[in-house]
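What follows is one chain in structure tokens, specifically the form predicted alone.
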Amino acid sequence: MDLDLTEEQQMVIDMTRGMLAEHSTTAIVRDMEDDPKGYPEALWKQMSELGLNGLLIPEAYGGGGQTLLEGAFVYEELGRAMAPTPHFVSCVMSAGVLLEAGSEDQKQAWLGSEDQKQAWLGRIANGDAILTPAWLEPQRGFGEAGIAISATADGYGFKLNCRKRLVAYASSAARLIVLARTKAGVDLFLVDPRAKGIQMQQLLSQGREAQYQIDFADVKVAAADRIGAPGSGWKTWHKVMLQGVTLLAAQAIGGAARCLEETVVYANQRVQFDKPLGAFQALAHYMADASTRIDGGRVLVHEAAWNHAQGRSIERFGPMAKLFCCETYRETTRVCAQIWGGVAFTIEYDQQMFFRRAKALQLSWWDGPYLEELIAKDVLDK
């Protein structure tokens, strides 16, 4: 693996930092906290103008056609700022599924009037519509078994009863991306989120991002809004969220960056018995140990989005980076909340926003028990 960045990939990780400099300072993240829509129009129109809607999306559907490398890079800018943005669950997720298992009509599904012609992925790559997924069930765990809820034929196409919770960005998505149990085994379906028996409450979570309850009563879905094979859907959802869990990998890398750097700063500010805080070697132990592990997590990242631009496996690698990166974000925020002292769980203060969103990434997405479960099966299938 190539540790050296192209200039292209520098002027990538150049341009994301400068956008969210101006366009995700603390205080717009800030204002973002348990907002029902979760994201600055302002954010989410930069993004899409500078193309990173669309890094990931292939060229003959209007995005960048860009690997999973460069979107790591970008990802671990996000994490540094924070960013409040749908672009995880729409840009990455969604798109991926359509992309893996979605038919060329579904790919090139027009929305709105005849003279917005549009593709679903290409409306996806230009900001013009959210979607995302409606995934986890109440007490339900993260795996195949986890998809509990049926989706019942009828001569329409299917009937959906459910509840899912932990919707992302619900109230902003044209569409979501439904995972229900079917005759077949475990698919994914398009539906749209104003049809007649959907219910939509918002929840408050640790990260204080846009969360919603979905409760469906007898929604119709078309059987045409199935994407990909019957009985595929959950291949289709493992391989894509292999994918995902590697950004947030990162993400989780660049927010436990962040949070080291301002407390470093902090620590050579901050004087205490007549010398800073830094120069108190269990302290300076403590941010000596965080920064190998963010340097470890981060060659790791690069490892698991390099195989995967190489077309390789990352069946290991992409839960090894979760896992890891996840743990190392979390257990950085709690050292750093230690230098800092009390002042760093008062809202004034950064630090606990920081260390709030380091739980709360660890725990979505798959959390630790079933990535290790992940990794072992590999380990010992192998």
Given for the second form:
Amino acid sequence: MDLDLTEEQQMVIDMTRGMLAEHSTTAIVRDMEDDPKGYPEALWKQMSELGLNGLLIPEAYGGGGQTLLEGAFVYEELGRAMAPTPHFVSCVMSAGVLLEAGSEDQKQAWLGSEDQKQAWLGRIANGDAILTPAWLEPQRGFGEAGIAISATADGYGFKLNCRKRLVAYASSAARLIVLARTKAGVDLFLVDPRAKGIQMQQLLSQGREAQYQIDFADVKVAAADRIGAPGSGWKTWHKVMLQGVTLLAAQAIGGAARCLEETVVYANQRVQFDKPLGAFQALAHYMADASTRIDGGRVLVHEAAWNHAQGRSIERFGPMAKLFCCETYRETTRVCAQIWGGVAFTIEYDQQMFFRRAKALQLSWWDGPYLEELIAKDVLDK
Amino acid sequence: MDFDFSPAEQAFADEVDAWLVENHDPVVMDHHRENFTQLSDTPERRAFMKKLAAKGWLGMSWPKEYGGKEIEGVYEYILNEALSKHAAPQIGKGVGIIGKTLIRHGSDKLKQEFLPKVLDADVEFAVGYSEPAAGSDAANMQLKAEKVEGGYLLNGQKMWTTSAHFADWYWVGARTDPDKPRHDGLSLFLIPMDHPGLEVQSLPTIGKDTTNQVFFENVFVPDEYLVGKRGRGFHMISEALDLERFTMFTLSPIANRTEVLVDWVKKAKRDDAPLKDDPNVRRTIAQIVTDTAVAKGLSTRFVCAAKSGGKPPTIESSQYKLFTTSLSQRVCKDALDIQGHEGTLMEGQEDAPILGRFEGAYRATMNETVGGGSSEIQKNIIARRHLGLPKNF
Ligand SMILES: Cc1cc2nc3c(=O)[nH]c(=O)nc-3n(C[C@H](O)[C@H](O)[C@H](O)COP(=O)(O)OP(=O)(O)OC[C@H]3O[C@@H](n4cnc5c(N)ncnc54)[C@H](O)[C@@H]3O)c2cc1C
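Form predicted alone done; form predicted in complex with the partner chain now:
Below is the entire complex, every chain and molecule, led by the chain shown above.
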């Protein structure tokens, strides 16, 4: 049992933090809020050059072949810096889907998936192509039943008619990965966002990242653009999500840790009643509680990611990590805002950026109730 | 990074576990005593500790010259977690606080007299720090120890001396030098518990067990039974806490309660429907299981920090204790909420769910956020030493 980092792991952390200190300052993060593109080119280029975009992609496809544990270290840094990047949708979720599809049963796997991997993984890894999933639908939830839209057979392919929400960075996407229902079940399709019948509209939301509502009207998709075997889409998606939420949990810890650090500095400086705020026990105890949850949450994330790296199931650990860490981030930003007092409410101070992102992250990519049900299923129904 | 025990550690954990299964004895191992299971307070429990001693499992981390094996403290952690998982008595005060302090500061006489007895489980100690005016503020001990010819004369009172009604020896902090700054005026003594000047009064608790108050009337302690240097008492007490990180508040009883609750929920019915299908129950269980995993993470964190040597893992221990004790209470509360009106039935009553385990545990865990350094004291430590906030409380 040890929690030590290897030299290489520490290097990845230092390198990422150093790069983000330059390319994801809070001024840059502010600039990107509500921006239709939503990420700075310079940051994206740096991430590619440092190998972060390909971090989790196998070397055979032009990536770094690192495990989810290294991913977690990087995501904690991305969270600290509130880095506005399509990394998660493209390099984690989309690359993950392409990698995972058909990996279980090669015979069943649709033959084209190797071609899809060859076509996209290298370009995702070097930042040339951004892919993003089009998943959630209006008035529908995170579960399999949430995929209502149907892809109807149309000649040699399919025809999509639906509305998708919260499609992040869709304006820059080379391909969308659309979750849709066919006769076989849920399927995943690679769709060109410039295809005829697609309309995008940016919607503003709490985290202020670039995200879109997309309408599909009789959009034609070739059969060859289905990812994986027919009807295997939900299984693939779920497996990749387990990895995804583990990284988002790390991101939450990063955000919470930085928010708390800045609050501690402020609490040592700001004086009322002739004392620094930190000398008020009521406030100090908020911070002690937050630090305990942050340090505990971090170990949970690492344990989840480590288990995945060991080839063990994270069916329970992944959801536990996101559940706990997102609530920790949210609660930390709430008490920190309290400690800053009135200024936390102003746009000028950075606290509000953490405050909004924490809640948005908690509600995205599996929210609390969905995570709790996944955990309950694993604990009670097996 | 590695969340598994090393092969050697795992082998030891398996060995202890198998041995405990083999030596299972419902008289000794009683989950319903909750945190008091750690005490070796009955003839059966003392006999059990003798068996543990015969296995060579007491004082494993001690230096070889004192009969130890000089192996890593993590083995004592593994042992104590296993013991508490099985609701067996734990290695505690003798091997830990008292043994380690005697090894570092005790005279040859005290070492020779007590260390072999600790290793053979032939002695039980009571620890007397707390007093009416010295709870969280332990440095405020007022028990008077006046220097007299050949020794000290002790007068005053201790509170909360848990093992006083069955222990053989009393490990006591007292004020020898009232004129010195308060941290430098305390000294440690060893006193036979049957000393005629000691009066032990039981202080029943709402848990299953009792603690005590102890009154001192002209208790003469010979010079040889002063531990270490006069005036160093408080420093030795603090040092012992730092030395004794592996056998502190164990996680297993809480993990065990979570498991017991989950097993019960899986089978229980309400209005003929499976209770586990109730969305509120599912949600509560998910939260408890998650928080239990975090507590385990915080325990891994302090164990790893302690293993790495260097400075004592004060912060890690405080965070662990703060989080875990409040979780412990929450698990009991949630269990009763899930059980509803039947949850109020006490052990021994017909149809008490899980034999009344949580009705009792709800009471027994009430003190966990107070004893051994309260939650507020842990937060003070974290705020000052970890976050660097001003020292003002
Ligand atoms: C069942 C039981 C067994 C025990 N066994 C032993 C034993 O064997 N030997 C022994 O020596 N002691 C023992 N204790 C004593 C135990 O360690 C004390 O109860 C504990 O240290 C707290 O002291 P107190 O009860 O006097 O509470 P107090 O110190 O009076 O605290 C009351 C409240 O004030 C808060 N508080 C105190 N100081 C601060 C501060 N600076 N900042 C913020 N809040 C503060 C506390 O957190 C608590 O909430 C036992 C206690 C119990 C109940």
